[in-house]
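A lone chain, given as structure tokens: the form predicted on its own.
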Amino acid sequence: MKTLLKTTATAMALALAANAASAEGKLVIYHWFEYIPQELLDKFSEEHGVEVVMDTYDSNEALLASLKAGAIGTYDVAVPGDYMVSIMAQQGLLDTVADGELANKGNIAPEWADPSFDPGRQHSIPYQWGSTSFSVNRDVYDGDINTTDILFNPPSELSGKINMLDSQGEVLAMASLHMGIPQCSTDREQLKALNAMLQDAKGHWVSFNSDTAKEVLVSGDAAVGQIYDGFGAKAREEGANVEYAFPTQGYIVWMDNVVLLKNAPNRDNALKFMDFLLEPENIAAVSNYARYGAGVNGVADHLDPALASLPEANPPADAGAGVFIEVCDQETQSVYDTIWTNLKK
């Protein structure tokens, strides 16, 4: 299901419906599209006697806008990316998970136990991690793809055949890598150059789509697609002759997380669900379905062996550095918001 930004009226209507049905047998999830197997939700429902309701979004920014438009109090948990966890916490949209409320918290892998975006995991647990780059159809182009020029200054074979994610964070972070400037630059000349570069690059793009990023590659409607590594792997496994790029300028890395939302109508069930996802067998089912990595110890025995050798998950030695999306101060962010708004016109 494709779910974009909800109006305040819709969000409030959902809130009333969820609150009316907030008895102990329900869990309301706000989740990325095509990212969790239904069988796993059914398993949780059966084990805990809980009815699971899920709504979806297609970007971190869409999640934030919907919650701020009135959906707080509608959902119990959501699955934001690393930088968005920090933003949501700053804006008072998250509840705190108290010590002892998650029996399986000790299963979190050490490298994800105390992240900068949620120190001490006060609000979240790790879900999946991976990268964002782009895939190229090798039937259309057989040249070097490990450069961000493919997106922003493409060869003629690819011009007009590029799909970009409809995600401000991913597009602008990749553009900053392409230009070799900070993600949160305050230099006026750098920002003017960034805006001009993007406006020029836009002429080479055919679409902005996140929820069909895989499908347009499989169908051939796009020859290049900015994409998450797991979606890139799925496109290839579904028959598209695509190769995932690791640009020398760098690429984006991310960690998605399950957060406990403020005013969760079914808080106890939210905590049960978070604990459920900290069990290795259960989170491994997400990895096997979505083709990403898990942030929990003990998953190896439950993973599809093919995951270890996915080309989308194994950067070559000459790849640029992977970087997380940064959180800018409010004044700087407003400039980037304007650049994005102008780009989408």
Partner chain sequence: MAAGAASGGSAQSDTYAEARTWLLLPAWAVLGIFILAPVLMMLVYSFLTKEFRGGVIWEFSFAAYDQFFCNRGLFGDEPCAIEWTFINIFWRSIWQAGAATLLSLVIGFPTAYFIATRPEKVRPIWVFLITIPYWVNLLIRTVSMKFMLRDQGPLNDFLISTGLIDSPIHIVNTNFAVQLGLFYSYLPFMVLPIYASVERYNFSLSEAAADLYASKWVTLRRVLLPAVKPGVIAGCILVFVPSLGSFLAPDLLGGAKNFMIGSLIEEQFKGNAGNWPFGAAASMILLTMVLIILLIFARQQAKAEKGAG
Second form
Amino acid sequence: MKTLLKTTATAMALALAANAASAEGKLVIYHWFEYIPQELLDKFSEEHGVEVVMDTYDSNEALLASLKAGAIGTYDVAVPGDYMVSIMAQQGLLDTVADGELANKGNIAPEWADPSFDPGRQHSIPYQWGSTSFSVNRDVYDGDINTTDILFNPPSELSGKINMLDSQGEVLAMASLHMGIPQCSTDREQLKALNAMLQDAKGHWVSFNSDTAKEVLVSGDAAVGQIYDGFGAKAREEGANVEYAFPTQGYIVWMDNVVLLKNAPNRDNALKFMDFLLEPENIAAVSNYARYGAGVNGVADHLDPALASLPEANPPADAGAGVFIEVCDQETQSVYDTIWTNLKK
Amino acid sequence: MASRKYDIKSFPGFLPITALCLVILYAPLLVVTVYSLNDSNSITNWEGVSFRWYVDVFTGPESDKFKIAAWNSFTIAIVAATVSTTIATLAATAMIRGGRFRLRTVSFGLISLPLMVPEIVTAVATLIFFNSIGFTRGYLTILVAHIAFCIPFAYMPISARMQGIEDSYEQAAMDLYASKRQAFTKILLPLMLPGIISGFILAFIISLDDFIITNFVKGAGVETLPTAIFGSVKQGIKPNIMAISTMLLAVSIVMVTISYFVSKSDNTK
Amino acid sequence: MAAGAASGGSAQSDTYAEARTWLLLPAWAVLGIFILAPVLMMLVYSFLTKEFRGGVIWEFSFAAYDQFFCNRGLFGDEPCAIEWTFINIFWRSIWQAGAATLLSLVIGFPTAYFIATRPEKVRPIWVFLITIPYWVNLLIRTVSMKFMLRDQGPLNDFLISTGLIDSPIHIVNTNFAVQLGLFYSYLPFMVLPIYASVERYNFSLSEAAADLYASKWVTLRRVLLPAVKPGVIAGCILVFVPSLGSFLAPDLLGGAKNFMIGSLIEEQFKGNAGNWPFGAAASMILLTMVLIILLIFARQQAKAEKGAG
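Beyond the form predicted on its own, can we have the form predicted together with its partner chain?
Let us now look at the entire complex, which starts with that chain.
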């Protein structure tokens, strides 16, 4: 018992010492999982003498929920997707980057310099962009895959072998494309039909998983998986015989952005980090790792040449249009929330 | 006593069930151990034996994260288990050696509350609570939450043990003019020691293993081993995680063995 | 039989009666502030108005409970019909947790009994054998369980190679996988309390029964079981309650296709829904349910003790 107490006392003392030692020069990042190479964080750490701490989340909604539940004020930067940037701005969770605070702001590619979700890039800088569609295992099915029927009305070979992302936004947006209706529809008949269609489609699905979206394809646990393009490329590079689909009905495009959070405890370091990620060489390292596109001028020189010809990043000519996920108003959103709950009940 | 038709204690089938139980408990761990030696980036394909993932745990890109997380986990578990075991021992003494009193049932309800309230409810409630009193989430919030929910786990074995000890020992000591304090520290506590130790161990394991509550109350960048592992493992178990698990298993077997021999040598005195 | 329940005479006493307030104070303080107060605050939250996308507005509202029990159609403007969605989610969770508890009891009781009847010196070794796997994180255990059970996993490979089956059995993403996962998560909580009470059990009672020509199984059922019942009940509660709110096993092993209580509540605070009052209301309903179950258990136990005495 005495030894136990002694050990405890020592442990407590050491724990306090360890906590005290790491108080200065910090940067706390709230980031998606498996999305930034550790070497890049180490490089930033070395260049600026800043200790980098990173937490991860697995969906835009999880990020929002956590910040609203009291985490705001403890993180410096986060990496929300397009629609979430506008929601977070509405919710007052973002700090404004004043003119001149970012030395490299001019590096932002013109097509991403004034996006609708953050006019004038007041709160954010581009991080990565890509698409969300689905990958199909070609050993299991060799027919035409460029149709959303694969997910919602699949051929018998694929029924019961489909993994969907566990994300309301992505599943319902894809379902809306499948039915050819608006994402924030207020038409009752359309919404009823959407609800009914999803109820039928669910019978063909084996699981909802975002975290393991890639793993289930590599391991063969699923033959079809709704997935982000870069993740699909990684699944293929890890040995799965999968092909990424570009449905004629359309697919989802997205851009993740580094935002400056309100009450950031290390605001200066956050700005340094944003400037750091606006340097072509650095953001290219992210693209080379995550297999997505960057939104910074001059990035091409630093990219892995294989990226240019990546099938997941090059839609065929007959592909449908890529659409961003839309933000619905409260009343409309509550109907979609009900549809989602119905789907998972 | 010697001549009965059958051995009253043994039942046919219980040994095979125990064996089955151990197989179920250990088979997944054995698989983890074997696959931690897999020389492949993915766990699904076997590509020969190698120790590269063990090297990776200490030198790889995630090594710092896991070192800090392991440190947080162990310090939190030791402190939480010690504090909650102390609180539980005192409470058990009052409950079982304190006679009948009005608040006894209420106190018992309060002590067992963390067991009765499902963990997810405690987690959400604690999150709301810390949020509304403005307690910034971090190392301390995890520690405080762990101390609270570990109390009943420490309390159960302790009170069970105390109920099994007749108070005649203490009465005898006090008849020989020992003070109550002496009766408590010299008689009751030593007799209680096995209960206290199992209470401590149970609380320690519960704290070390807790994911749900920790995940809700942890602050920015403060990870425990479970949350750090969750961050890595939810996309699919990776070989470095298997190496960590194998090492955790090895460490615990060593610890458990040592504590076994320590307790054995204590008994011989 | 009556003597069995009342063993140990004066284990409870009032030796430290005058110090009890001080002895209990730390427990009251810690549990009162960090468990009871948060739960009460949650009760308050369940009657507040939801703020869009997470948070609460401090206005009294019954909306959360209405949403739970009333089905007002897709558009929320129909009269109240019984909402089966959440009742079904609760029922599914109860069923899963119950099955897992039963599984734990069926395997845990013989195991605990077996260990408790080993020679005293080797008992700790057996207890360690049972607890060692629990030093490995629950998450890792659950994921390795999933890895084991996969269609192309070691278990199916093994069964196929022995010729017992021709094609892999689908276990992952089924209810059985979830039950197995829950069983695996909480088994020691079944084994340890039962072990503790069997160890304390005075086997001369069984011997007496046997001397009176009671058969082995009758002795087990009529003499031993009543005496170790508190341990069994404690074990069942310790497995059932955490299983009820668990979401790791259902998510990882069940494929997250259907909400369980745990994931439904989590979703309100960490996921898509962001409806705090509803999450609080679902939590309170879950809590009420658990308390009712525990109350029934306690009543029955008290009755059994009275009957025995």
